[in-house]
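Single chain ahead, by itself, as structure tokens, in the form predicted on its own.
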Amino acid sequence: MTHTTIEYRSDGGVATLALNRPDRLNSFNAAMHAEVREALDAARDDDAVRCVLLTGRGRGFCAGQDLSDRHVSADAAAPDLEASIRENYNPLIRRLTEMPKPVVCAVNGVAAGAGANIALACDIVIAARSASFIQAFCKIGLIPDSGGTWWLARLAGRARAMGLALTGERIDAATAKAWGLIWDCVDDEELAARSTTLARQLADGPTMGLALTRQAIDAAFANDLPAQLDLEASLQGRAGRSSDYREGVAAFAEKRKPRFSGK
């Protein structure tokens, strides 16, 4: 694949997708949406890929929508933002959350607007200490999209979700970790190594079991305990029929490191 707005490569079971419009803080235009969708589909369909690592190039992770890609003025017809979300952002979030493999996000700088919520949609988020998160929608009269209202309320609670969404206040990576929005905050020079190591660890793991774990945890937000117990039983049944389960038990009995196949 030839790309102009992203970088994509697969190595050692890890597909690395880097947003690559550094002059625009990796903000999304139509071309980037198409290329990211294509790359995520390729990662999903490639059996050699066992984990996806999402990051950005330059000094920012992603500034959300490139506003210069839309014509907005007082004397022009209003753009159809509902169509934009349904055609671009919602399919992107669904690809991330339905990926049958773990998704790690390395936030290397500012994550603003949809960029922040794309990061939150990933399974494990590690941010550089200099990174920051901004729900910038209120500054231009919009609401958080790309799953923002869903993630913020569940991860940070209503009070913090309302504060972030209504004020557009920037929070740093350390605060995002303390509030439970992300998994970890590391020194800037450690981000690449730490996120790559984690991605490779997950790529060596029991891929199907990890994907089922995500499915169960996400469902817990809506289920009561009896429904969640039923779901766990069903998903555990699927996991128990996997080759990885048999390999994991054999490795435990033989006191060796398991060699998971992801199947």
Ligand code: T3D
Contents of the next structure:
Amino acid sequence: MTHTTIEYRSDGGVATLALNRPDRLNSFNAAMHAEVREALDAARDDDAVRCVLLTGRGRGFCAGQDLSDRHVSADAAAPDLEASIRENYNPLIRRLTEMPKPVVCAVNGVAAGAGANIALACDIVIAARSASFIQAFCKIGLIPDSGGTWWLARLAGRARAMGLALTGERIDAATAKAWGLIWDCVDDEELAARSTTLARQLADGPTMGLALTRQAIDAAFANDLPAQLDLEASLQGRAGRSSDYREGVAAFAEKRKPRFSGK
Ligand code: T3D
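Having seen the form predicted on its own, please provide the structure of the form predicted together with the named molecule.
Below is the whole assembly, all chains and molecules, this chain first.
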């Protein structure tokens, strides 16, 4: 498929999906939603893809919804934002959080509005030191969407979640790391190499088991301990039936590097 709003390429087990509307700071319009959906489905269904790497082109990662697509005036009917969230943003977040392989996000610049929360939905987030995160919604009368209220409350705690969401204050990547919102913050010139190395490392791993691990950790936010122990038992049963488990144990016994297949 020819893309006009993203770049998509698969190489060495890693599918790199780069948001590519740099003059609009990679904000989402309908075409970009469609292309991202199609690319994530292709990555999900392609057995040669073992890890997804999401990033942005230009000086921004993503500025959320393209506001120039919203014709808001006193005499025009209000746009149906509930439909926009249900039909576009929620399916996007679910594609990321239900991807049967790990998802790395390399935040190359400002991540605002839904752009910030799309990053938080990925499994491991690495940001360039010059990147920043803004819950911009309150500046235009909206509430954090794309899972923002879910992630912020869990990752940052109520006080910081409320501060970020009610003020729309920008935090830099180092603060996002210190607050536990992201995994790492690296010098700008190192972002591409560090995120690609990490994605390749995960792509070489037991990717089905890694996806089951995400499922367990995300469920832990809602479960009590007995329910979580029960879920762990059931997911471990699935992991234990995988070829990767057999290969991991064999490689350990033979003192060699495992060759995982993701099956
Ligand atoms: O509508 C629905 O479907 C509901 C769902 C909503 C989800 C959401 O994400 S709502 C939140 C939408 N996003 C925002 O409110 C962020 C708006 N952008 C900004 O606040 C700032 O651009 C940033 C803080 C992100 C970056 O500031 P700065 O000074 O580095 O850059 P800039 O000059 O503001 O932006 C550069 C260009 O990108 C500029 O275009 P120009 O003047 O050079 O032609 C700017 O208009 C454009 N741009 C930035 N963000 C958006 C955008 N154009 C359209 N939509 C944007 N979101």
